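Quick heads-up: it's one chain on its own, the form predicted on its own, in structure tokens.
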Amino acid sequence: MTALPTGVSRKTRWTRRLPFLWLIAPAALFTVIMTAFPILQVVHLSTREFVIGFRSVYTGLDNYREMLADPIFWSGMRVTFELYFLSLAAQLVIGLYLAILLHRALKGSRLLRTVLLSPLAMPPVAVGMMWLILLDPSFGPVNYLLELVGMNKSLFLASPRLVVQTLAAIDTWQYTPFVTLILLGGLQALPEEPYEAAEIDGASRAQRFWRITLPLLRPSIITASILRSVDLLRFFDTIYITTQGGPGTASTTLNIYAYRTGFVFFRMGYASALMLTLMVMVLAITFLLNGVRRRFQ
């Protein structure tokens, strides 16, 4: 849109506008009444006693009441979060190491991009069931490999103790590309300036990744984690796929419990409250992360 000149009033801009404004308004309200009318649906739920195929009662905050005091939420919040810090912070490492491999100019780097890149192609469903076939502990080629080299086979998804970490090898497996292709091109924007005056002065290889690379980065690595907390506090089609929140509640995220407390068990009141606070925390944590990427802008 084309700047006015300061010295028309504020009525002629606004009327020079209009035009404009008529343009854009049937998406800006066909985006506004698609995004509030599902929140506001869930918080009204949230506040009722709804099992399908019941009438639904008010029951005020009660839902929320029982949710502080259920064992299973605590759990589900505990592991929603477990997989969200080792997801991402296996994603950061790993995402910018592959970004700064593929920025230099190797012999054999578009076929290497190619084939670090295709994970992110693939569907989660898809993968999914291609890991549930790999990890299998009868016939899956991961154990068959772990007896070739002499160590035990192992549960992965069957195991309480291993099931949680599995799963985020498989989530960074599948989505650390997504994060080389932000940082890479981050590195790709960065100033030569700044290196060419420090090879100048003898810094080392490592002094000018930590001293220059990092800072310079940093506001693409916090996109990065803004972008991945989103999906990950939401995980859901892998370990439903997968674990389906098994064994017993290893695995049952804030997500995965929600689900089936609304579409198993028919609790829609309930579940309302469960999504509602999981939306809650997704909100939250891209508020203090966009906080955090203005401060070093």
Contents of the next structure:
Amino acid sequence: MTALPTGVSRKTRWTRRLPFLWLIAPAALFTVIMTAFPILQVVHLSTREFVIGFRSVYTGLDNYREMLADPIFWSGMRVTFELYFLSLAAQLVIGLYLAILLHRALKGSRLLRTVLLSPLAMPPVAVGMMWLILLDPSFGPVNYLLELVGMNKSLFLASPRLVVQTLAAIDTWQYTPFVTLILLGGLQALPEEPYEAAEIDGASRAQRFWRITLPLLRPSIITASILRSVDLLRFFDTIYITTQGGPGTASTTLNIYAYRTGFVFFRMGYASALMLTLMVMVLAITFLLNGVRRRFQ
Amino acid sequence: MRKPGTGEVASTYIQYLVVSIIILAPAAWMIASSFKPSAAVVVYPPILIFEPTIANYVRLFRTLPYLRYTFNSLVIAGGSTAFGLLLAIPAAFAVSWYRTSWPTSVALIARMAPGGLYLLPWYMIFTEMGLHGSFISLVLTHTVITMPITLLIMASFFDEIPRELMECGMIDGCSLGGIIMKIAIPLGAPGMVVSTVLTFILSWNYFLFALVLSRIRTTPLTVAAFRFVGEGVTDWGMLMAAATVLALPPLLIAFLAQKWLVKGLTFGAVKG
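Since the one above is the form predicted on its own, can you give the form predicted together with the partner chain too?
Below is the whole assembly, all chains and molecules, this chain first.
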């Protein structure tokens, strides 16, 4: 914006600013009422023992103390981060592989891009139902394929040992294409010169990948990681459809636990403390990754 | 860049094929199962060849109010998409015209909270106001999903409009409102298509808010399908029909509007 000419009074500046306020007012008002105010109320609730229609007592930090001593909170943390790291790692590696594959831009790569969009557009609820039947221990086709290649049938979602890996695999099936789209955008924006220089120097394919593509792609990789992190740390839908946190608490993430505490057991105060903890974690990791991205730009 | 050799081309195509199968086969299995006779769905070893029937769909729409659920989903997704546009377009114009970014940042941070966090107070407030289970509460809450995305997308589309064009309008005596109506909105129309496609799909697919806030009259397809699973299913054919009915509209939109959808999905990444 060009600087205002000197001599413009404060009042004119204010009137120039006025339409701005009018224009953002509806969205701002909506955001305050629907999100800012509820967040404050959840902070307030988290200091109370609050059971709907039963009681509401101020208890200070008791909910947070209870949380730190709660084994399901800690197992929820473990499950949340296991799911997060497993899924993110798989999605970045496979996503990068697919982006490079599509970047070759052969005839037919557009068709593959259309194919890649389909899991992204599907509702997680339908994806969960779909994998319930695919992975069914008694009649699921995945087990049939396992038997065909001489392996044992597996319980998958019903197995306390495998349930987290299985859920990570389902999320990877659905959201790797998202990572691919972002990385493909990054690849298409890369400069040509380093590759031409590498060609002259006789660099091998592997060298070009590790020394040029990967470092230059770092900002896109971190962007994809941020967007996936926000979703993965709050992973809910697919779990709630397929296992509801089970067997036992083997797939009870922090989000699932907080939800059940609030809406199955109606302990709104304790649920508020859990939800706030989860929100702070999401924000912290996002800011951390954002800081990393800034350093690379 | 150098031209790839024949061997390389062949291996790339084989990889294209394998990837496509891994992505499409699960969804194809779901759709195929929805057309199988009941007994054929759970038979082991699984079968690929069967006589297709629409019996599962007939049962689904006869025994359950599935037309009603579909209508509810349409109202909620359509309503929140439209309301999101209505709120976001003026705000996006302001953000772009005055070159500030804090409103988008605030809107995006608000989106990072887990949905369940908002649900705790919403549930209590809507119950107190007698709005629990109403379309109003569902459209309002789903707009929390749609509005920030629309704001982000529209702001970047408005950024693309040449400033001189709008300043000309001002010289010709247009008010700011006139500039928005006569210049910004017509030229930003592609942005409206992009955000409509993306937010309609996101809102249609969103599950958590309606899980708590909907009642029989307003239950959308997502929650109906979930209840169905929760009841301890034995009718897998009908279940797969339910999943297909739920998944088909967003899949169709994605297929028909893929150019726009890709734009919308990668926007946050480019701008972010």
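As the structure is a computational prediction, the values presented were derived from the model and not from experiment. Between two forms, the rigid core is the largest collection of C-alphas that superpose within 1.5 Å. Residue numbers count along the first chain shown, from 1.
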Original post:
Is it true that residue 23 shifts between these two forms by 2 Å or more at the Cα, once the core is aligned?
Top reply: yes
